[in-house]
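Next up is one chain by itself, shown in structure tokens, the form predicted on its own.
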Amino acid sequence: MIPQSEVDLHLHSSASDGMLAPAALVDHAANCGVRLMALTDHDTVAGLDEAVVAAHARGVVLVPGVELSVDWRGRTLHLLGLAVDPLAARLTRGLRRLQELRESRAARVASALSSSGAPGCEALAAVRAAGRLPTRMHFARALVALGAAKDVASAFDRWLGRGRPGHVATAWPSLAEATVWVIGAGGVAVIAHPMRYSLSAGARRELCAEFAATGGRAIEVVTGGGGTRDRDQAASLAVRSGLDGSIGSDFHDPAIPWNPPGRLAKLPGSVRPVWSSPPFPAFETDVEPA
């Protein structure tokens, strides 16, 4: 039986906005005791080949994944695709579209920052020099390096967060459309960290009902940084919507101590683990009593 403490289905590498290269991420997760992990970089599967080799060497089961930027009723949400075929044609086309949107957004973010007195062009040049798919986290780190913010949190609060100068609207694909991409790639669609979104309780229920109706299978019930109240509310939402539950640290940076890989609360016994049935490996896991 594999303990849930050895499962982490939401981790990021330097292929998107994580600090560790894919192989180093696998090593770090393994050193933290993780045996079943998913690499879920933002809008890219570029790190999977390297991660697969490293996972094999460490005896870790790697679930190929991705975190997709999507729109639901005018709000940006994140959709995890777990156990996907990274070469599936529809998913590949969708990722190409998302990457083009990210590149276009990066130019608009830089322009908006520059117009507001921040070193937007310099930040964009630093992001481009890193050769990675541009995210707001990359901009935040660049602004810190350029002296425009004291830390990443301040960069979001002053420049990049919702309603701030560098926050620009982006026409992401709909949640329903991206769910079809994941299912078409043989994967499982999971709404990431549902309690982080600024939604009413009723809107969350509607979100999950619509998601389930389009083939979505789970929500992330336990996520890094979430408290007991968030977990309990997400568990209730999953049960009410007939969805499975997932767990994931949303790990990005080993220098941030509050969400190391695998250090997660257990799913309540009322919620079925998303990894307990195909296409996931046949593991038995312990669950918290109902």
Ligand code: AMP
Given for the second form:
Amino acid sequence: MIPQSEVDLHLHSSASDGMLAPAALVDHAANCGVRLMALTDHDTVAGLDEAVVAAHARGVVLVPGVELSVDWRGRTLHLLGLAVDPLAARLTRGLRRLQELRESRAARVASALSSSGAPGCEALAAVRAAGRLPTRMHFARALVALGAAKDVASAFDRWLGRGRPGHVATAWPSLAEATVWVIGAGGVAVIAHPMRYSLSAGARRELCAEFAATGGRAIEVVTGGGGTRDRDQAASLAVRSGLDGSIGSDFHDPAIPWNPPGRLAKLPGSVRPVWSSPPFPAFETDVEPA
Ligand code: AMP
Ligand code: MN
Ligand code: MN
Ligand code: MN
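Output the form predicted together with the named molecule next; the form predicted on its own has already been displayed.
Below is the entire complex, every chain and molecule, led by the chain shown above.
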């Protein structure tokens, strides 16, 4: 049996905007007591090969995953693909499209920053030199290193968050389309951190109903940094939409002590754990009394 306290299905490595290389991430998660983990980098599966080898060495079950940037009604949402075949043809084509969008967006972020008085070109040079698939997080860290913000949070507040110059519109693929890629890759589609989007309660219910109707399997009911109120609301959303629940820290950085891998609340007993049925390997998990 794998208890819920040893499960974490949302973690980032340096293949996207995590601070740890995939093998170091697996080691860190294992040291934190995680035994079932998903690597879910933004729009790339490049970290998976290294993570699989490290997981084997540490006796950790590694679920191949990805966190896709998608559009729903003009908003950017994040869709987790869990237990995907990272070589599946349609997913691979989708990832290539997302990667091109990220590369061209990075250039637009840089010029928007420059027009607003931030060192956009220098930031872009640093982001490109890192050789990772660029995210706004990379820009935030570059702006901090260049002295344009005191820390990552203020870089988002001033330059990169919603309504700020470096937050540029991007034509991400639709949620429905990306859900098809995940399912076609043999995986399960899970809406990441559903309470983090600024949606009305009604819109969130419509999102989940639509997602369930188009093959979505679960929503992330427990997420790093989310409180019990978010968890309870997400749990009732899952139950009323007929969706399973997932749990994940959205870990990026060991220097952030309040969000380590695996330190997550359990799913309420009313919610079915997404990892308790195929394509996840067969094992039992514990459930909270309802
Ligand atoms: P992107 O997908 O390139 O737009 O970048 C999104 C990433 O930036 C998220 O996955 C987070 O890691 C990070 N991020 C977004 N907003 C914030 C924020 N307000 N503070 C800190 N990190 C953020
Ligand atoms: Mn991120
Ligand atoms: Mn996300
Ligand atoms: Mn994430």
